[in-house]
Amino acid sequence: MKANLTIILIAVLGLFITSCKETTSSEPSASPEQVFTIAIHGGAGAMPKGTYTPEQEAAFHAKLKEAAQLGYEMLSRGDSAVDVVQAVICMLEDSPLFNAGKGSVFTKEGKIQMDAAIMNGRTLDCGSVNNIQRVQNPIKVARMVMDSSKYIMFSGEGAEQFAQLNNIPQADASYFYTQHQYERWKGMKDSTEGKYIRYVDSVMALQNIPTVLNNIEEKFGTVGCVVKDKYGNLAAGTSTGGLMNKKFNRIGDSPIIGAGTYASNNTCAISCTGTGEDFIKTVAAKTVADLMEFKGLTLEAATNELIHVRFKEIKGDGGLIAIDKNGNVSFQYNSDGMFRAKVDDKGNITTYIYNE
């Protein structure tokens, strides 16, 4: 009897254990993998073929390959959206070719103040900082501030008392100071707003080519990166080092989160480029992600709709890139080029500067 009691007892024991095993084995696991895509962007802005020698194309196409390879690489890996935004942004900072990080411009008063934003389109967190002087790479403040912080923009001198507390490499002011970039803001400091001078936010630009500019747009230097991870997720990140010559700490739409930079898993990941005043007026960002929430437009349709309807009742100028939920990528401006690239889940990566 006692013999028959000690089976029963351990059958009983084994169906129990079985049974915790596959209740541990059912938890939900990480998404299944979905086809990843990454879009990047260096600038927009009134700049026709031919504006730059074929050494100067040569520059700008193998800076955004090495951007967009970054990218492919680590989103292959299976990194996060999120830091795959900001591990390109960090490398276009760290280029002299772009208005952001190293090649910022400089303002009225002949110093560097750079804006930079980051969001995780998964749970809507971001994070944004702006009028940054001594940070080498203000997206991964503004990550930080994403992360580590209960706030979402930090300004000025406390956003560098915070990146100081977490370890946030830092850099000389002479680090940011290029002579190109220089010489472009001593033939404009003194100029009156009134005169119709305008200048190329690209340190190439330069190399060949008189100091001031005339009858040229400016080209809009900021740097932003947006993709789509193999788990499904959506990011956007923006850095900019506004525009040479501003005044009273004016700030643009690239920290402004609905502005110039956003993400959502509902919609899409948005980064925009241009007079950042025209994309505060119109939420741009936030008002694609928007129309195709709420009124059913693609990503192409809402983009255009922005760009190319919209902007033009303000005369606005400028452009963006996105992607969204589908991976589909859409790239929209209303100028002569804009500085972009993407790639796909296979690597193919493809590059531009011209309206092509």
Given for the second form:
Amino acid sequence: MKANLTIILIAVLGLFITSCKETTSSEPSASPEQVFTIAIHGGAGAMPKGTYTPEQEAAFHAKLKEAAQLGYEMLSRGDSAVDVVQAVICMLEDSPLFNAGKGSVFTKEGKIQMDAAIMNGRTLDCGSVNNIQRVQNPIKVARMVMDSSKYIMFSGEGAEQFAQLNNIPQADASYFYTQHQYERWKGMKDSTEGKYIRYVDSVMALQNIPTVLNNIEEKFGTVGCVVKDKYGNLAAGTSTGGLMNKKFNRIGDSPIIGAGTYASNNTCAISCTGTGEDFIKTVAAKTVADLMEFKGLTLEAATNELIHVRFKEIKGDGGLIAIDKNGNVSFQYNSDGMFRAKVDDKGNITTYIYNE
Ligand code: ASP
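Show the form predicted in complex with ligand ASP, please, the one above being the form predicted on its own.
Starting with the chain above, the whole complex follows.
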């Protein structure tokens, strides 16, 4: 009798301890192993075939492939969707080819102001930062906001203080500046604003890097990543320097959860790129998820509805990448092209720039 009571007590205690255990935001669920997959973008825009030289195209393809390869390897060894999103976006932020991290565009005042967001589809936890000027990888700050703060969105100096407190590497202005973005920006300035040109000239002089890419005109260059991991969990992230020549601390869609970035295990994970105002007006990413959840649309039908029907009505401009809970991938854009990559279930990576 006494022995029976002891067994019951141990069982009840075990149940209690299990129910009190906290899970972290990136901890996978215990469901059986699932097909995992990843999709990446490096921005959409007006860039008809021929905008880039074969060498420039090769550089974009190579970097997208490297990022997809990194993500796929991480997924294969069992890393979580949010960890993969963060690592892939960090790699793209570190590349001067894209408008995120190093290579970000200039504001009207000749500054760099970056935005980023990340979301965990399993928990709906998310983190977002905007107007970051001095942190090498804004996506790391967004992740830190998601994991270690009760808030969701930090801005400007506050976001930078938070990054510093959490030992996220800083970088000074000269780290972010690239010759090709500078040339584009200079071309947009009118002559009365020469003082800003001089300000940027002096920062450019500090770094002495050769021209990375000339003649990059109207592509947006934001980066994004969506993932389904082997535990069935989804995640999405986006990072950007925003729109060239922006002013008044303008913030786009990328760090707005539900507009430029969204993930829910119930439906899909999405990262958008294009004119941010259009994605904010249409609450683009959440609208796609809602079309799936409440109207029963497939991922492909929902993303198509957003980019080719609703965007037509508002003369919207851009594209998105999305992945659903079954691992289907959708690319949609209404521009000439979108830098993008995906990996199939056998690990084959395909990268694209134009309409191919
Ligand atoms: N959507 C970004 C923004 O408006 C820009 C981009 O995608 O390149 O800030």
